[in-house]
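Take a look at this single chain in structure tokens; it is the form predicted on its own.
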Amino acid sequence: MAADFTKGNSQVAAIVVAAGSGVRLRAGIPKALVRVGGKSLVLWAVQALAFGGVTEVVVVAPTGQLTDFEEALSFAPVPCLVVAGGATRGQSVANGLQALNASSTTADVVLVHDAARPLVPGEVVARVIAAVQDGATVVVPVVPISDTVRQLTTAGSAVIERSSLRAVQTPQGFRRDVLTQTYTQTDIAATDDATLAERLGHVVKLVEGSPSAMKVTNPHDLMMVSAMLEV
């Protein structure tokens, strides 16, 4: 699918990471193509981003299944460019960023989002975007941890005070030049993109996330998302 990023005054782009095989979901197809509520997870994710203010999207998909993803996104509300991912999440984001920077986009704000979080509320997306536009270079949505957490130690385990802990979600927002610098100057082995930027000295700003932005990893998670759509 050829995406035209030149129409209108594009200001906010997103890279949607959807290159995972979804082995733990046991669906037999890439996780992002699994349908729930009549739509694929990746389409739900793109729609959520668009609702929050994203105007153009690069979707990073498994090599060899780009056509399947293009078909799944044929009714997306914003232009989508599908590109091949890499062997790791970091490599996939780097591929998406390379494609974005090679396009004609004028976006100076870039979000990185997991297709496995299909129901992130638009207001969370908007908060991330607004924080970058207000001057933050790296923005992460978070939620408080409600469970008691224990840390394993050599002596057994110990409870960690949870009042100061937060669970990290996506989309994570970046000034475009900062994300480009991050993937040019750091080792891309990390579980999230903000951690990479932090290694270069950038301060991570936290904004309020949402329980609705849960990550689909296993069949139970998929059931939870389906139930949320029926409410």
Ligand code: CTP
Contents of the next structure:
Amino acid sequence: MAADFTKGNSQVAAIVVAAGSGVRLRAGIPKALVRVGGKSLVLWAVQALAFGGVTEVVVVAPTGQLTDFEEALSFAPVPCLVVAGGATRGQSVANGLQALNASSTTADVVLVHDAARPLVPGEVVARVIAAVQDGATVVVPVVPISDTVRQLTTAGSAVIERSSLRAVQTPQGFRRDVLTQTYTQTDIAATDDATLAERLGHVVKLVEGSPSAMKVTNPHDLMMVSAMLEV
Ligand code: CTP
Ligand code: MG
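Would you generate the structure of this protein in the form predicted together with this ligand, following the form predicted on its own above?
So here's everything in the complex, that chain up top.
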């Protein structure tokens, strides 16, 4: 689909990484194309971002499946540019960012979101955007951990004080120049984007995430998402 990224200067862009194969979900198709409640996970994710204030999206899809993704997104509420991903999540983000920077976008806020988190509430998206617009360079939504956590040690294991721990979600928000600098200067080997930016000295601001922003990894998670849509 031709993307029209030329609307004004209050644009907020997002890179939705959807190029994984979903080995653990075992659906036989890319995880982001799996349908729940009548829509693919990638469409749910784009709709959630748009609801929270994102105005344009680069969707990073598996090579060879770009047309399937374009079809899945043909009724998306914001312009979506579909580009090919890489072998790792980090490489997929880098590809998406390159496409975004090559487009006509004027957005200076960029969110990076997992297609595997289809039901992130619009209010979490809006919170991440607002924090960047208020001056933070790197913003991460987090939730408290409800399980007791044990760390394996040489002697066996030890409980970690849970009250000081937070689980990290997406979308993560960045000032666009900071995300670009991050992907130009680091080796793209970290499980999340904020961690890379932190290595360059940027301070990570935490905002409140939501249990609804859970990541679909296993078949059980898909059942949870399906149940969440029914209530
Ligand atoms: N991702 C990506 N490119 C990759 C690997 C992952 O864009 N090479 C994306 C996935 O599509 C997903 C997000 O990164 O939206 C988080 O990854 P994960 O949950 O691990 O998804 P998959 O890699 O698809 O799942 P699995 O690890 O079970 O194969
Ligand atoms: Mg994976």
